[in-house]
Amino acid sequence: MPGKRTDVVVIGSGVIGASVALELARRGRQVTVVDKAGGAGHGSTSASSAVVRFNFSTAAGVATAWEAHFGWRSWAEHLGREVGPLARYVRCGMAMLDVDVAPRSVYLPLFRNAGIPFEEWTSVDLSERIPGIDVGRYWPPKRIDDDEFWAETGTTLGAVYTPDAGYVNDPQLAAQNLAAAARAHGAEFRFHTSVRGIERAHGRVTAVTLADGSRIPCGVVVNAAGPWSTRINELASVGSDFTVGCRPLRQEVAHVAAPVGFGADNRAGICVADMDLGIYLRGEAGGGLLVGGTEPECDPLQWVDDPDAVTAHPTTAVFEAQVTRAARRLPALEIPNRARGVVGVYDVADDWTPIYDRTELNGFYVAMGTSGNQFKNAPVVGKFLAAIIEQTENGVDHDERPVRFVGEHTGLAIDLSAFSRKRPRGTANSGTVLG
């Protein structure tokens, strides 16, 4: 649309970038979204397991996830526009199995403060609620070629069950829904469009230049480029005051058939967060089962230098490790002899906590380091960035006076300094891409 005025350029049209675009467009900003991919949600978002959980070890993490889940549960109302077929929230509940590194005592007080319903299960409860599950305690996670992996155990574990947890059935469609709603508010999306540079003058961003030589003059840029976000920061010459870095991480999620009885009446079974064995399980209606890893110390992390060079095919070694661990927990699970699943690349922060913030370049903002675990928070992250941008552009220093965001569904106040680029590097964090 040549000649159209642009206030804000959002770089990246994944579920986070599309959410930011929607919230800014709702507030009357003229928004242009650029993405090198062919459509909204075609990058990291499309590989997400889209789990919605609340088990974080910080007040801000718990409150954000709880607030965001109401957006998923009332998705049409959240979008506010007729956008065609909708992604759907599946409320199947989650059982967080006991593990010493994330004891109940850490997050249950946060659940109580936020008003999140939960049930504390013994090993007997766990056996009854998830038929066929092995309730043995095997910590720490081990490689499947380690003889200790197969050792019997004399101890058992229980779980904390959150009935409101679940998953979004089509993560790519969710991003497309957000993009369509943003368009209805006037936002423009340009796909197959790569960013070549960020122009500045007098300490402020002035334009985004594209690979085809064209430029988009603007006063605000939001970097929501996922695993390419650090590269975009380099183009803008920002990041000198960041205390937390981000790196692209390759991840695999295995797809297998769920064991008989895992989900009753053709419905998805309960999600299982199993850090004891180093995996998570997410059922699907119709009998499918997704198996992902929780980054146990025994498994090397697959850091990558170039996200564009990552192979999209699952590997036999990772598939067998994840599914064999799942079969340890669900002994009736059959292990296929052929790897099947999805591969994604996530933008992982040093402390696994996202950065939603301004930068040292006036007008340049970031929604990065989402670490694979922020899909669940997309309905509220756009509002976070809109609030930070509005306050900062009105002359209030977000570093000195961080935004306190109040959730419209929960009434919970969230101090957005928890997501600052300058925060002390966290130790109490999710530590996993789960969800």
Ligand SMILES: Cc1cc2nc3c(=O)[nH]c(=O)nc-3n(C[C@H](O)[C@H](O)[C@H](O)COP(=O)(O)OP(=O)(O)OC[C@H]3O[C@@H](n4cnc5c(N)ncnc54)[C@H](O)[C@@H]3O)c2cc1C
Given for the second form:
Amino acid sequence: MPGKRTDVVVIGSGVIGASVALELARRGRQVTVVDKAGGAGHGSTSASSAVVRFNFSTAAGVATAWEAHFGWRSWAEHLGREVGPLARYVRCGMAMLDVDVAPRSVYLPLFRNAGIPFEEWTSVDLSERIPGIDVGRYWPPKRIDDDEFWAETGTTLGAVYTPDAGYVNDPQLAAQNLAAAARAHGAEFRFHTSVRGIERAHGRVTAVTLADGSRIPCGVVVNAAGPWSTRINELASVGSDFTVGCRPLRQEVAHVAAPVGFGADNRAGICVADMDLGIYLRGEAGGGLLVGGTEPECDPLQWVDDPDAVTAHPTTAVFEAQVTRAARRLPALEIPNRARGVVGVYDVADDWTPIYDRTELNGFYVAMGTSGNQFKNAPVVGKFLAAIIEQTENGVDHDERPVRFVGEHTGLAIDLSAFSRKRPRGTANSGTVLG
Ligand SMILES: Cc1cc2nc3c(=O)[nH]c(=O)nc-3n(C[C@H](O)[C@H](O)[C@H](O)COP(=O)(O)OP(=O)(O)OC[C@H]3O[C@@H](n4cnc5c(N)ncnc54)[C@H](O)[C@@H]3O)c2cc1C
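With the form predicted on its own already on screen, would you show the form predicted in complex with the named molecule?
Full complex below, order starting with the chain above.
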């Protein structure tokens, strides 16, 4: 079936694909976004805790998160078009509790270089700033049926506090805002539209074929299919030169009532990254608390082959483990006897760092491997891809001369080879969602 030609097809309308579409449409490209779901942000974006923090293990990771957070803080300006009700940035701050596997000595120099404000807290500061918190150091994280789980400890921990961290109150709405702004710049969105194949000729992508048998001829394709991204790469027969692979990982985030005193005056409490117990905590205005996991070694990881086959209901076992750990840290927290929360899927790269790059197939690009930590970066990821595509399509090899991206808010230079598909498999990353 013949189809209308477009410059670029973006596969996936999550927060990443919608951001890529906006930046390309802004630059005058004719963009068609296809998504098999019924609307923007219905994939893994919809389950996101949407925490915005700056702790990453590399200079590029820290600089990207710091640059991106200004996009959230000036969301209407970032979108540049009137798009109706907006997602909102809640600047509640984050306390990263001390842990030897991600020591201050690694990330504070990166904060200083990037100009990120922070406060170093002792355990006394921590107990004053987060009333009711238990400042015990319990490393390593344990299963809750381990006899040692409730063992007393003689040592305490402090934290590094970043006042500018926070969260976006509605991640799906954020993706919809980006899609609406892209549409206002001329992008077309086609929902309930599943990609079934990628056509090529003479080493270059030529069209995307759809489940209904139709095709969209195009010069450029961006794979932003989240946990389905490896499948899309397989359809395109790319990946032979990737040093980093990606796999879908099932995740649960528990929703409970915050203990009294966590957050004052109906405001969200400070976010807490607690690798010491293997959890993160994110408050909500009005008294809710989200409890997620940081992949402690004692818990089995739930790798999945098919993201569509993931059961959507939280399990009692994971809920109890996460909430009991949260109650170790916040002893006033009550543990409900019914599991409540969300289930989502991460697209985990081997080194928990995303891949924003071209591929060996000319015209085929990827924004994948977002590893449970790239919602926060969505405002700049679209710009990264636009810069990589522009340079590559103008004949400059991004592999040989990687794009050096300069953040418009921070002036920080970010070498995008940090997100290359061919990067060396280093050990700098935390091996967890913290990146
Ligand atoms: C439980 C959970 C908590 C998280 N918490 C945080 C956090 O606190 N902070 C943070 O920064 N990040 C967090 N993340 C990560 C962040 O949410 C993701 O990195 C981000 O949302 C990924 O967006 P995406 O657009 O790449 O993928 P998705 O939102 O999954 O979008 C991919 C889209 O591709 C479409 N698609 C797939 N296959 C096809 C096909 N064949 N044809 C057409 N369309 C297709 C899907 O329908 C989907 O809409 C979390 C993720 C999860 C799951």
